[in-house]
Amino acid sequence: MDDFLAARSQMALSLGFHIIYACIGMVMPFFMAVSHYKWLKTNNEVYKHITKAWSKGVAIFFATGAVSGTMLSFELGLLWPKFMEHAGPIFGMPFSLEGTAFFIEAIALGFFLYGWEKLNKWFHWFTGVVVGVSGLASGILVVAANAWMNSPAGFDYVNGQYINIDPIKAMFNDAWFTQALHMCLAAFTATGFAVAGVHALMLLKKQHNDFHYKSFKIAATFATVCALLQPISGDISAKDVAQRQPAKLAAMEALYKTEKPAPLLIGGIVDEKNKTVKNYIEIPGALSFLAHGDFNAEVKGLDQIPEDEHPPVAITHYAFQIMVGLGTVMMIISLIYFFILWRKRTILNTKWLLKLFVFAIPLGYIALEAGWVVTEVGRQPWIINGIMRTIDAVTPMPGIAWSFYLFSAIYFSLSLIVIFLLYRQIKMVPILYKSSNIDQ
């Protein structure tokens, strides 16, 4: 393995196991505000288990996602020296605030965690709204500076110098919008199919009780509401992405030859040797609408780019349909759970919808690694969009594999510590918890 592979290697398994963490951390504060809402104001007990129990995911969460947030830190000075010496103090910004947002985040939720018996009720509620409010400013600040990444902005490039430089106008650049937005619709869709599919199990194994049917149905109403505005917030970024990045929405949809209308390809077997996808279901004039609004608009494909600035075409195609076809999925069940709820028929009654809550577990996530995919592998050859190329950015120094391999155990040794501690805290809830069970 050459430095390269091994520096992209290490920032790809890096930052795929941090966007899990972040997701989770960012989301389930959210979910933990409802439940404790909802026992102030019924002074139900079941929900303040559910808000105790969850709050211990939040804290395990927490602790790992600033652990391997900071492992990133040090990664992008060490491996992209040339990256950080020039676009870090034009897009420190975010950065820097990110970190306030951190900080913010750890002591709302000592006094949350801390705070029982302790603050006043409305007040402790409160510092667990921060938790949730900063968790997701310190993400969407932290999509900012990635979004810049795809459209540079707040400098003007002379003679290989950054100059003018406008901290603002690169934090709020043309694609921070639509990232975030996808991006947090994302983490909540995610999030709540994995909290809501655990639920779902639990109530399948007979453990039919007040605790898994009301945390059940707060996770999956925030993973259906989200996973349904999702394809809207989709459309919102193939339109930004077709206007900014035409070079990755053409491998996106393998689109070898610029068309006029264009047709989305679903599913698609691709052969970058002699630039042609096989065993595809086409869909005419779909990707001329879904670009540009219009069934007839022509639709720029790879044979208008230089050679030397195509992306890898059959990973990002492959991530591309991956992530749309679980999306899907997730809206189907999603359309299916509201069915279920307009007929007024049981949930606990309807088993086949519960296994389809487990089914969907890990597809949230799966989902969510293959639009980082699209993004990243998407942009190649550019870390910053058409200012400078990945291979020009590389550390100099030799031996990056072995910093690969270490890196890649710590991450592994991390995640089976996070699922030995959710597994202890899933199998404590009957103990810790006890509810009486529902009315069948």
The other form holds:
Amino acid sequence: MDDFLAARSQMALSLGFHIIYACIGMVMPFFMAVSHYKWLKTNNEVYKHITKAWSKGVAIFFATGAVSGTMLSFELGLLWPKFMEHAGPIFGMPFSLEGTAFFIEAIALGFFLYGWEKLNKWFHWFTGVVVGVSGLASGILVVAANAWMNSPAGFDYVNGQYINIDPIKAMFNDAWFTQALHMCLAAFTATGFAVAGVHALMLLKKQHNDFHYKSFKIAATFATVCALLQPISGDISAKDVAQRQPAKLAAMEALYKTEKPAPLLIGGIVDEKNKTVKNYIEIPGALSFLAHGDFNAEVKGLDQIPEDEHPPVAITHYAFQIMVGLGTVMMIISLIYFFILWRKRTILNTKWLLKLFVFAIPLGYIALEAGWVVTEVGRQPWIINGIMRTIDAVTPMPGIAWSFYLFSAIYFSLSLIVIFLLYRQIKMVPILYKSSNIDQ
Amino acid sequence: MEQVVIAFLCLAILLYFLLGGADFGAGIIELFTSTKNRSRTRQTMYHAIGPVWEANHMWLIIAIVILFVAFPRIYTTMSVHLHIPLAIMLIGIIARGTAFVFRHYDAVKDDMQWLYNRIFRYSSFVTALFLGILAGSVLSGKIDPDATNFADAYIFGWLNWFSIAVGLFTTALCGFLAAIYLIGECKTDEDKKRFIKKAEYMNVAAVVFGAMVFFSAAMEDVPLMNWVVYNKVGLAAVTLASLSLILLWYLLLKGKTQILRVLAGFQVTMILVAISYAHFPNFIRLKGGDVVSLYETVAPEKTVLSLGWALVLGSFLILPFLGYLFYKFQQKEE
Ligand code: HDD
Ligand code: HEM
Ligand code: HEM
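Shown: the form predicted on its own; wanted: the form predicted in complex with its partner chain:
Shown next: the complete complex, the earlier chain at its head.
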């Protein structure tokens, strides 16, 4: 494996790993805060058990999220030193605010996990909320940094020099809001479906109905609401991309030729050599509408973009299809859920719906990873869109392939351990549930 | 604002050495504890650092972020030429952080604990060692940006006697800090005695490795003597550190925990001051006498300004909260 490819793969692997834990760290505190609140309000012990059981799982994810994030802040330099040398001072603002947010989060987490009997109960609840809010804030900030790579702002690029740097403008670049909104919804959708699915599975196994039913409701409510909003936000993102990165949009849609009106392709096998797509379903004019809000608008194809600035079309296109496809599936599940809830008031006896949720456990995360592949691969060959090429940013050190193999092995074994731990945690729920004292 | 940012950088590095160091030290001590006492050591330790360990490690992230935002050349020089030790340290951080949490949160306590414990101990040791090696390498003057072969560019910058001696010295200091910190957390006199013993051993080790640092500095032409003997502040710092050593042994025998902690922290601070003051604002010494200096590589004004404000405002939010956390979990449960 050549070093450049290894560096890209290692970056992708580390981010793809981190994002899962980061999303859980961002979202679970909100779920916990809800059940914690219900416990404090209703004094129903079940809610306390839920909060505690969740918080133990979350502690595992937090640690993994924190160490993989620490890893990332070094990796940016280890793998892309030339990029960081110039970009650091420009897009560093969100990272420094993010540092503050992490810090608050880590402190609040200390209070929350270790404060059960020590703190005033509302203050304790509040620390849990702080964990969630600061986690969400750090997610938004880091996505703002990524948005800057898509939509560079806050400096002038003159003769290879980066001058007139304005970090605030860089942070509030054109893409930050749409990306952050879409990302937050994705985090809630993915984590919500995963958690709801696990509890649905337990319900199907007839385990402690009340505990799992209440947990399921909390997670499913977040998940379904966000899954319904996600396509709207995705549409805003797509219009944004059409404006600022026509090459990415063309790759997403595998649009080799500029067309007016442009059709939307569903599915399709991309042949990168001959620049064609086979076996697709075509919806006339739909792409024009999605990209520009007008069924007759012209959509720029890859033929209008210099060949050496083409992103990899196949990966981007497939990843986009996966994201949108799964997004649609989850939206439909959410509609069914609300319909059943409206008609029957309870879903406990609707086995097939519970099964649907079990089926949906991994979908959100797959969509989320696919979405990031669209964004990142679709930006290639640029690391800073239109300014710096990825290949010019990579570290001069040879032998990165070894580093990639090593870190792959580490991430792989960590994932296995986490899955194993979680499995045990869930298996222990009946025991936790029986004993009234479930402290540490 | 530049000064503010530099002050925060120094503070973050110092606090990481003290707090993170004590944290690594706990693992190192466990490594050197006889099997029969390990589980007690572990309990005391968990009790003491459980609530704060994640916050302790934030200082590293703050330091890194300050470096890449405000001093990108320092960050990139280190990441290119010290890639290997950085990567090893990162693996250590990943391994110990996860093992620490896994062993506590695993719902079933069985043979897996054996694995977590192993990983935790060895990776604590490796992380501290490589943290020290990195610090040593930055000062060693062996980093060669113009090197043409792999070994000179990516290996010998950190694989030299001086860096290794600093690494070992750091490891001993971490163990020492942890032992001192844990003395105050013990519930029984027996435990207390054990940690006092540990602190003594670690202190002896630190003195031995400290001497090694001086020897290796002479061998590798690192002008350590100029920094700590012929520089007034450096000399004062070293003298204070040595004097406090005597006081420290006295207090150790008496078992006075709170002052001990302060004193141990003070001592480590003095050591850091001693080795860094004389060549401030130079941060990295390169081969052939060039330096990468904080002032010369600082980012444009607007960046520094906004970073400075972010840090100042951030600390208004963080410090009271953090202080309360330490305070709350310091209180002994009655
Ligand atoms: C649960 C996850 C999930 C789901 C169901 C969707 N997305 Fe998405 N999408 C993401 C998760 C995601 C993401 C991983 O969060 C990305 C990557 C970067 C970003 O900001 O969000 C993303 C990026 C992303 C982009 C690129 C944005 C950019 O480069 O700035 C577009 C155009 C869309 N999405 C569009 C959609 C549409 C039309 C969907 C219709 C259902 C959709 N997404 C569902
Ligand atoms: C889309 C991408 C990302 C999102 C949404 C995200 C979000 C988060 C969140 C919410 C956390 C805290 C959760 C937890 O502690 O478990 C976290 C941790 C962390 N992230 Fe990320 N992150 C992303 C990418 C990055 C990148 C690119 C970097 C580095 C440059 C980074 C650096 C960190 C660090 C250092 C931590 C540890 C903080 C701690 O100790 O709590 N993250 N991330
Ligand atoms: C968590 C979600 C993310 C995933 C799954 C992800 C995925 C990827 C992938 C697949 C690549 C390789 C692209 C290629 O070379 O073809 C990549 C590269 C990169 N990503 Fe991301 N990314 C994520 C978020 C971020 C964020 C938040 C940042 C920065 C703030 C970031 C910064 C980078 C950088 C610097 C590179 C290397 C240069 C490049 O290939 O453009 N990524 N990422």
